Amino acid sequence: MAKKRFRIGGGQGFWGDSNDAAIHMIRNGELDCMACDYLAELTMSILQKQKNKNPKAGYARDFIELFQHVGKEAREKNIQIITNAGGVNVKGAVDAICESAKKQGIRDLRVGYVLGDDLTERLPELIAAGLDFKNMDDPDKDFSDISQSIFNVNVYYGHEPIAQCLEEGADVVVCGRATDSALFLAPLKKAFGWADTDFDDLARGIVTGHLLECGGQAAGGNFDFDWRSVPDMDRLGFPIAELSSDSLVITKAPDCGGLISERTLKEQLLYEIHDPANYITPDVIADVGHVTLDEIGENRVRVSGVRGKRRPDTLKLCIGYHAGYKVETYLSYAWPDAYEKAVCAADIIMRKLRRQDFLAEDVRIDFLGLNALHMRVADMNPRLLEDMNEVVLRIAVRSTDRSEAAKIIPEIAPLQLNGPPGASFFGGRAQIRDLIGLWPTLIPREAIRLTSQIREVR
C-alpha cells in the first residue's frame, strides 16, 4: 500500500557545500530519505582529471565526510540516503562508504550503486554506429575538432536504476551523473507506487527534486528579492519536502535558520528552467506554467498545479574536453587615481604583448569593484571613477597554444616598479592552467546500458 506521508530532504546543493544542514536534518528532520546532489557539468571533468592522476580519486569525497557524521544515525532511523557523489568513480565511492560504515560499527548496510553513465570507452563504438554528436548550442561545430582532446563523456540518466537499487533494499544509493531531480523522484515513486504513465505524479516528483536539489538556495540562501529577511544564515537549514498521495509541502527542520516562503521557492522553481511549460528531464517533461505556491504556515508552502508529459526519446550527453590554456592575474591599485592607474597598467601589458605578436584567442580585462560583474552595463560615471578608493585589475588570457598563454606571465610582476605607482599583485606568480570545454549533445535512450548493483556491509 502507498505511504500516507513521505518526507525527503535536500542535503547538498553542490560539491563543496556545507554539511551542517544535512547533519541537522538527519537528527531533527523526521526524514524518510535524504538526497544529496554534488555534480555539475564542469564537476565531472574536474573529477575525471583527478582520477587520471589517481585511479582511486574521481568521486566527491565530501560525501564520505558527511556519511561519517550521519551514517550510523541514518541507519538506526531507517533514513535512506541517495547521492550522485560517485562522480566518475562510483566503485571508489562505494569502497569508501563501506569502509566508513565498518569504522562506525554499522552492520547490515546495503549500498546500491549505478554504473553505465560513463561512455568514454564506448565512444568509438557509438561513432561507428553512426552517432554524430551534434553540439546543442552550436550545430555547425564539428565534433572531430575535439575528438582527440576529450576528458569525460557522461550521460544524464533518470530514476530507473536508482529505483531498482531501492527495490533491492538499498539503504544508501550511489550514482554517477544521474540528474539532480532523479535522486528525489526514485524514492517518491517507490513510496507512492506511481506508474510510468502517471505523468502528473512523476512531474510532481521532479518538481520536488528541483525545489530541493540546490540545498540552501530554496531556503533563503542566495535570495535576491529580500536577503535581509532571512534569519540566522549562519545556521541555514535546507528544504524538506513533505508529500502525500495528492499534496506537496516544502518546509525545513525545526531549530535552524533560513526561510521557506512563496518568494524563496519561486526563485528556485524558475532556476534553470528555459521553458516553464516544458521542463525536460529523462523521466518526464514537467509543466510548471500553472503551479501555485501558497504559504500555509510558518516555513510551510504548499505546491500545486504541476502537470506532466511523456518523457523524451533522447538523453543529454555532456562531453568535457581540453579547450586550451588560460593565465589569470590580479593587480591592485589604491586611491588616488586608482582606476586611471589600473587602465594604464592594462594598456602597458597589452602593448608589450602586441610587440610579441601575441596570438591568444581571447583576452579579458576587468576592473573588480567596477565592471567585472556588470561589464558593459556598469556605471562608468567619471565622478565615480575619480573617487574610487581601490581597484583590482584582472587580466585573463586564453589560447590553444600553451606558449602563447605563457607570454603574459613575465609582464605582470615588473609593474610593481615599472608602471603606475602603488601596484601590488597577489596569489603568487601567475600559472598556466588547463581550460575545460563543454560539448552538450543528445543520445538515443536505447544506446545507454545502465546497471544497478548491491554491496552489503555486515
The other form holds:
Amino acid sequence: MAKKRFRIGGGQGFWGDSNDAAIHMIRNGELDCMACDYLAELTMSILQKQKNKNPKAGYARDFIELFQHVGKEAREKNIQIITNAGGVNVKGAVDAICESAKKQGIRDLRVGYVLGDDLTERLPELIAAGLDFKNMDDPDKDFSDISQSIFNVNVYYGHEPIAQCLEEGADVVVCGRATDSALFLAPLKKAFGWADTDFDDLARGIVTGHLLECGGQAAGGNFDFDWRSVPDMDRLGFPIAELSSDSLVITKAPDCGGLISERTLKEQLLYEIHDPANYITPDVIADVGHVTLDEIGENRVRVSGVRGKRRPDTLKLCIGYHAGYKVETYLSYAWPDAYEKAVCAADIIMRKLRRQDFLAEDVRIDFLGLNALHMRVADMNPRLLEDMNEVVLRIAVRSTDRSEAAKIIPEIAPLQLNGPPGASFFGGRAQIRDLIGLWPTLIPREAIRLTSQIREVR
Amino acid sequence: MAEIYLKELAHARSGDKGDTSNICVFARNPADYDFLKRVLTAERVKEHFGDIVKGSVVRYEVESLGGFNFVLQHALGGGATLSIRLDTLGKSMASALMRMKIAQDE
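Mind pulling up the form predicted in complex with the partner chain next to the form predicted on its own we just looked at?
Every chain and every other molecule in the complex is listed next, the one we just looked at coming first.
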C-alpha cells in the first residue's frame, strides 16, 4: 500500500550513544518508524568476546534500556522500531525485549528477528566449499595466517529479511549484522511499495539510512563548519527523514537542540563512504555524486538527485581474529621544562625495555596536549615546546607476544621517584588489552541462508 | 606570499573503514571550490600526511556539494581495532588536514 508521507527517525549513532534523542523523537517526532544502529566494525568482535565469557551476553544491552523507556508508547502510537542491537546473540536480545515488554504491560507485541548472519560455526563448511576469503583491503595477505585464531564471522546483509518481518506484522525487528542503511530501507520500501528494480528509490532509502545512521552527526554534532552555531547541544535532537513517493526531506523533532542545514548534512553525506558514485550496499549501489541539498525551511533540508544501480552479487563478510596485545601507558609532567622532562622519561623507559630485549610490532611515543592526535602534522615549534604548562607522556606498544607487551607496565610508575622531577602517575597500572584484527572479504549471496521469525508477546 | 590554513577555506569530517580513512572536505564559500580543486590535490594531501598515510590517496570530486572525498589507504595505524594511536578511529584526521598551509595566490 503506497503511503503519502512516511517519517523515520535515526535513534542511535552507535553502541554507547545517548538515549535522550530517541526518547524525545518517539514522544514528539510524529514518527512512523525509528531505526537504531548499534554496530560499528569493531562492535561485533567485542560482543563476541562478551558472549564467549557469558552465553547470555553478546547483544547491545543499551537497546533494552531504551526499549524500557519507549516500548509502550511506540506500540501505542504504532511506531515500528528496527535495530541491529542483536549483535551476535539475536535470540538473547529478543528474550530481553519480550521480558521488558511484559514488565511494561505491553500487549500484542510482535517481535521479528533475523538469524543466519553469524557464520562462525559454518566456517569449516565454507572453507571446504572452496571459498578463498581473499582480503578486500590487502589481496596479498594469506588467509592461513589467521585461520587458526578466528573468533567471529559475520555477513553484512540487506533489507530483505527485515522487510519479511515487517510483512508479518512485526512491531519491533531485531537484527544482528544487518547493514545500518538496511534498517531504514526495509520500512521505506514497504511503505512506498518499491520494487527490487526501482534502483533510484532504493538508493534514496539507502541515503536516508546513511544520513540518519550516525544519529546526532547529521544534526549538528561533530559539525566542523561552525560548531559554535549549533543550538543546545546538551539536548541535541537526532535527524528524522520525511519521505513521499518522490522526495526526501531531513528534519528533526520540535523542542530539541541541534541544527539541520545544508552544511550539517553534507558533512554526513560523504562520511565513511569511498567513491561517492558507487556507495556499495547489499541492496543497491547508490550514487550520491550529483546530490543537491536545499534548505526549504527551518531545520528542513531537501535531498535530491540520488541515483541507484543494481546491487552487487556478493556480500561483505567480516572475520574477526585475535591479533595480539596492546598496552597504553601515561605519565604527566608540569612546568618548568615539562616537554623536556617527558622526552627524557620516554628515553629512560625505552632504554630499560631494550635491555630486556623488548620485542614489539609497533611502539608509539606521543605527548598529549601536543601531538598525540595530529602526530607529525602537529605544530612542534620550539617556542611552544619550551614553555608548556603541562604535558602527558603516552607510550603505547603492540605485540603478538603477551609477555613482551607486558614488559612496559612496571616501568612507568617508578619514574615518579627515579626520573626527572614532578612526574605524576595516574589511572593505575596499565592493562593488557587483546587486539582484534578484522579481515574483510566477499562471499556469494547463495552461500548465505537468512531466516525471519516472529515471537509474540500477548 | 600570504599563507593561510586550509581551515579558513574549507570544512571537513573524517571517518574510518578498517585501515582506510576518508576525509570529506567542502569549500566554505562555493566561490573557492575551483581554487581548492586546483591546490588540494591527492598528491598534496599525501605529502601533507607523510608517513601517517602508508598507502595511496584518491580524491573524488562532488561538484554539486562543493566538496571532495579523500580516501586514504593504510592511514590508521592498522585500523581502529589494531591501532595504538590515541585516535584509533582517525576522528582528528580531518582537522589534521585543515592545518595544511595554502598560499592564497597559488
